[in-house]
Amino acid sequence: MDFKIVYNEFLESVEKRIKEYIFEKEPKNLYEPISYIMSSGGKRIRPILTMIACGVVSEKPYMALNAGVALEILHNFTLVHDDIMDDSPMRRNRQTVHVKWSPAIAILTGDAMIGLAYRLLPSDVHHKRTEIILQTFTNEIIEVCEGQVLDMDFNSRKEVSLDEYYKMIDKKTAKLLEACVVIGANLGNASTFEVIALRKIAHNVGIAFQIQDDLLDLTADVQKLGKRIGGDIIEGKKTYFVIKAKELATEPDDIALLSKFYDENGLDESYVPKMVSLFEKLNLFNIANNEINNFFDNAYSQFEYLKVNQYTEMLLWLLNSIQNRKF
């Protein structure tokens, strides 16, 4: 199996389903922003992960297409509202919804997206595990809101521990990937052991994914990343790098720079190169890469609990692709 071809086939199916479900509906002031955010690109990892998880346990990935699209809509809902809270002007090289339209329209856009996502999930008539699927989806909405609040709380705090950071990214990033595989696996009537293994894989990949995001914010090509480099520093985000730097810095000038970052809840763009130099001096890029690889190793260790088929192999391929992503 050429996994890239299969991925693109899944991707085409996801895009087609999104388009027929959302585009060209009324009222335009609601559905145009939804269509806009849902057509802004991205790798669609979440719906495809949902389909692959279903394929791993059933070899019928397309049973999870609608649920995968629901999870992609949920993911994009979080982006719309996050951009309002972060006052972000750009995402994926385009104006954010609240800038292109208004904050009020962006709030309504996100609210409507939750309802649209729920409509795509199965009912009792369609699947015997509907209850656990709906419960997983609902729990994810709560988890991601809790994660966002923790992220916002960090902005006003002078001390944030690495354990607190991990708790935040678990809720804000990892739990959504867990929901993808749990819902996909249950649609495929997975065993308890298969669900547990897939959940652990998604959890570890989700944590690694967020540390990668923190890394790419400092190192990626701006055109590929779709937003300004060093945005987390400018916005005052307590990322893996800032927290580890505060833990490891010993020289007065370095401590003063970090204190300025914390005191001012971010730094002017002109300070980004100085912060990057500090991270390099503290060897944080290598430390972060080692941490990322450790989480991926934990994910790979769970494959022994899954049956071997083409979709299990595709899941392994996908994890390798994520581990080596550049944007």
Given for the second form:
Protein chains: 2
Amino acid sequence: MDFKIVYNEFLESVEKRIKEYIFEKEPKNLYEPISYIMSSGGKRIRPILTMIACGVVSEKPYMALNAGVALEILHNFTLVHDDIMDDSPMRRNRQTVHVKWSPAIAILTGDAMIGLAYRLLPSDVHHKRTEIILQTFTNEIIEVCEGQVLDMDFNSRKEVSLDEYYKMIDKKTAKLLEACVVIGANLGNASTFEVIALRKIAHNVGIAFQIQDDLLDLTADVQKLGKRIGGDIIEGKKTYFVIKAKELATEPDDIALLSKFYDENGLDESYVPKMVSLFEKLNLFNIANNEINNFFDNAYSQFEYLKVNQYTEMLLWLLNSIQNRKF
Amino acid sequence: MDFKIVYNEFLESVEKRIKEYIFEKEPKNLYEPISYIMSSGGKRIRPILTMIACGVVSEKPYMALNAGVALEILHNFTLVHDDIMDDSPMRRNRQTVHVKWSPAIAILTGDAMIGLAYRLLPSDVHHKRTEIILQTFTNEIIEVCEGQVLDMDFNSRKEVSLDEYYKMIDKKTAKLLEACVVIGANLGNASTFEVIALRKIAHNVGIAFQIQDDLLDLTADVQKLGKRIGGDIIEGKKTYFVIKAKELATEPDDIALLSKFYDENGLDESYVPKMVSLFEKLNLFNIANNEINNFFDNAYSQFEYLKVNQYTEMLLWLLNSIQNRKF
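Give me the form predicted in complex with another copy of the chain now, not the form predicted alone.
And the full complex, kicking off with our chain again.
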């Protein structure tokens, strides 16, 4: 099986389902921004992961198409609201919703998307897993808000531990991937062991994914990322790199640079090369890469609990692609 | 039965359930604003209406306590987000969440409240009405966003018809009351006829309620309302009064005043008495009161389809109290 072809088939179904579901509804001032954010492409990892998880346990990935799209809508709701809070002007090389329309429209766009996501979730009460699916989805909404608040708390703090960082990215990023596989697997009537293994895989990939994001902010191709390089340093974000650097730096100049970053809640763009040099000096690019690979290894170790079929192989292939992503 | 006593018993249960459910959770920066908005009192009409609807059909109102609280949380989510969009400084004599904390925290507060509301809705799939209950709740979230967008559209428009006004307040206000009675009634295993009658009652009360709000903005006791008098005129809101006045005004001075209101999107506070005089001259206070009473009469006409019991009598009493409300 050529997994890239299957991925693209899934992707096409997801895009088609999104279009059918959302485009050309009234009132225009609500559904145009929703269509806009939902049509801005992306890799659609979340719905496809949902479908693959369902495929792993049942070999019927399309049973999870609607739920996958619901999770993609949920993900995009968080992007729209996060962009207002961070006042980000651009996302995926396009204007953000609150800039193109207004903050008020962006708030409503996100709110309505939560409703639209729930409407697409299976509500067939004859499916005996509906209860766990709804609970997982609802928990995710609450977790992602808690994660965003923790992230915002970090902005005003002079000290953030690595444990706190992991707790934040767990809520903000990993829990959604967990929700994808738990919901996909339950739609396929997975066994408890399969749900646990898939959840662990998603958790580890989610954590690794966020550290990768911190890494790519420093190293990615600007065009592909659709954001400026070192944006996290400029914005004062407490990333894996900054937290680790504060733990490891010993020389007065280095400590002074980090203190300046913490005290002033970010640095001018001209300081980005200095920070990157410091991260290099402290070997943080290797340390981060090792950490990312460790999380992927944890994920790979769970595969022994899964049935061997083409979707399990596809999941392995997807993990490999994510592990090697460059944007 | 002294309905005021029963109302207060219901109210106490609602307040207790809210406290148990929300207070003192972590992270504080999320749950403190949620507790703040949820503890700001109010008449709790929505949860109590949910309980009464359940009582009407089953005589067991407390079966709908959790769902009622979920609907109250949903209502308060819309208040938090609406206050950001309108940049309202005060609500119920207290600072609004986005002023006391920040717009970012207020956005997250509202988002998390949607999740918290869903978590409290009955998710017991063995209850055969779970599907309709969830659908009703989800539809309401989408409708209220659509209503708010229509309301915002009105701000930038020079012409709003009474039909459009009714469509907007249906989505923004009436549909939530309909959701309360539909969910309450279904939890009590209502017949289809009972659901239809209760929905019509809620719809008519909801529309009347909004026209009352427009009226009270001009006539209420400032302390009790917790807002300034004539605020809608100052903010340029297309209320029942303004729309009706534009329909009925014939004298050049009056038309000029209304045109000024539309062109400048609201008027300075000093113009409030002039507008109120115009409304009086056009007999709008009587016309509005007649309209309100007509909607209540439509609601009362549905009572013949309901069982006669103490909760049906209580519903009648509640409608009377709302019809005669002064704030």
